[in-house]
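For reference, the chain that follows is the form predicted alone, supplied as structure tokens.
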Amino acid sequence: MQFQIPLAEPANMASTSRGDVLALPKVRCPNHPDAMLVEDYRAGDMICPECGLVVGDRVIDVGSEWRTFTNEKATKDPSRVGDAQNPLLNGGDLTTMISKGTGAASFDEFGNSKYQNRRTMSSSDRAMLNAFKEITTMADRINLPRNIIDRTNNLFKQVYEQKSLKGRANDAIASACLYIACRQEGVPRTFKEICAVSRISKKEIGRCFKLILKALETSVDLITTGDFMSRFCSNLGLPKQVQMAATYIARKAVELDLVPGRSPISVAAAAIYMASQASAEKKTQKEIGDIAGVADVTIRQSYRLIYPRAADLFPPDFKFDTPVDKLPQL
């Protein structure tokens, strides 16, 4: 007796999670959709175990097309079948890489390599994929997590892919685009740091970012002290009291509007010295303004403003060590 498999109709073949822009298209069953498939890897078909549906046909298998032993993996790539997907790129990064090839028959006469990889990807796609991996280097730098460099991606392909940025060297667009995602994320990095760890001046970042904003027409949350405060005393080791009562100072001198004008990572450098000032881990100037990006300078005269209301900032259960009296006055 011979049993046949019913195949499902195409339209119902695949229901596709219209959420993400990036979510893949997933396989299930249109009569039982919870049911987990069933891969047959030899014939490549995903099977219904409720109802025996084939709803989905010639599935490549990825993995290796044999075993691989601990002394072959350095040399060997068992896995023929490509790298994953990148939705981001045109066509879905399906392109076939040629190896380079070892044999006399893999060059021509001159000593020149017969086969080119580089027909094989086009112009935007090749600068694409550079510019993602110049955004996953920066971002490793940092350690920024992945859903950042998702979102970084995505913004370069928008503003790319729209070509309003002509002229703009790709490195620094890529720069001001980890910006912009940072801030979106809300774990936003100062254009000091971005530019540590990037090619690019603050000033070309800067352009690109007002640029940015303006084609995509999108819009960033303005930044606040406290957004940098718990970076900026976890990189001092100064103790959670200490990183309480600045918090408290800086948003305190906000709301008295004794610092007008000045940039909040000023602002919150001044905190940190003056709660550290009155604590029993006193830091200096150059140890805040190294961690802070910010100069010695401007940190005193920031501080200078808040100073003479200094009785007024702290929180009522802070514990001095140091009397607000007898705190440096610069």
The other form holds:
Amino acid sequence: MQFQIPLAEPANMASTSRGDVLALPKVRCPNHPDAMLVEDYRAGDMICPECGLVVGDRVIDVGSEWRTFTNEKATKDPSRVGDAQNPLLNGGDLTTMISKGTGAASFDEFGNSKYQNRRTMSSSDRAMLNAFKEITTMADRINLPRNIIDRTNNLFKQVYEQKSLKGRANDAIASACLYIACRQEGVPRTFKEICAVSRISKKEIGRCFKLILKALETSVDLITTGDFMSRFCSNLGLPKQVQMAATYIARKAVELDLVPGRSPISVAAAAIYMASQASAEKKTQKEIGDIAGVADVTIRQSYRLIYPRAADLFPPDFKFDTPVDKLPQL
Amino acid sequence: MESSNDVALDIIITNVVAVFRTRCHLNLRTIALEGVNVIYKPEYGKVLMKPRITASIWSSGKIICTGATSEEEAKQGARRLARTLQKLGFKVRFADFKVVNVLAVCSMPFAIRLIDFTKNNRPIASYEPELHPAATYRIKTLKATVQVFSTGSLTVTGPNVQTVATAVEHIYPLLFECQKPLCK
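Can you swap the form predicted alone for the form predicted together with the partner chain?
What follows is the whole complex; the chain from before opens it.
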């Protein structure tokens, strides 16, 4: 209880350095009463920017107590305040947990630990914390960057607070949020890719996806073939030339509307197939189908649709290893 | 513009779903054993009637009839079904007949660019090529849903036949803008 009060002040003073209009500085420079004092929190000073006079003194230092280096595997973390709070996502939880004792005195006569109550720390947000952990695990499996994870967490929080999808499995909602976040960031992942890192079926993720869009009243952009080109091509080990050719082919095919009603993933896969078959690095339909998550008959179908116009679809400066008329016809 | 009401568009109603109640508890086992054309599943039973009405019967007396091709036929089929149940010995009363859903298909004489259509009608239309090849357009005021395929066929579902017709009229001009030969 005692510690609450001094902690409040640095926060207040910290806000003055951000230019917060409402929080007036408690002390003023005698020469420049109008100047907003700049806080140097490392040294614990309030400095007047006009004349450099140190006005405040012995302000509580809000920096970290110890410097920690990530390569040092010190078993004891000397920090006494724990991790940084995540105020955006949690409810501002400041409870203290008592961990399991290590010494002999913490066990009573029967061998049970004396202080047992480690549960119920944040019961209202426990499911949410669990979901965040799950999201991080899933995103980690496909190496998604931090910004997508943060966006997913935010979406999940919004959905969770709304409670309109309360009956659905949290994992399903988390997977759908991950899918939406990837879309919103402009790097969409196919449902099958999300399925691969989640235990939820594609059907359920699709359902939750639609429900979330309705609940949050947002919409997402449509997927295009180009979004997936770089990922599929690099997974297949195709050179940049082939990737650019495939992107061009797919875009042209959609523009000329040779593939109405086909999913962009299938069109992309067929385009990659065509481009790779025309170059030195030939990939089979099965390999491409494996990477893209489409059946090889689907690739065959889409390929049949784009094959007749193959000559128009290739970029003008493409070097053919196999000429257009020698392309396989399936 | 020729987009006036259903000039050459045939709206074919493929399915009408109706519910009604018999005001008595039904013993499903009896129906299963003694009725004709019955498939019995432990949760609920199913009955088939000759002119294509399939009914799901619950023991509480609620019955859902599907497979009719018009509202009239739905009602006739439901009555026929109630008569059969009556013959099996249940005190059946024909109560609360209500048509719940009408499914119709319709075909436009032109093909449609789904991507443009979705872009123009952003929050109302939704298109997920990975999940379903059609764009879904929900009309809130009519409580109807139209699924638009790129070939130009539509399937419309709504609470009654009138709504379905109105929905088609509503959506025709929007589709007309995004047809294939024009905005290529």
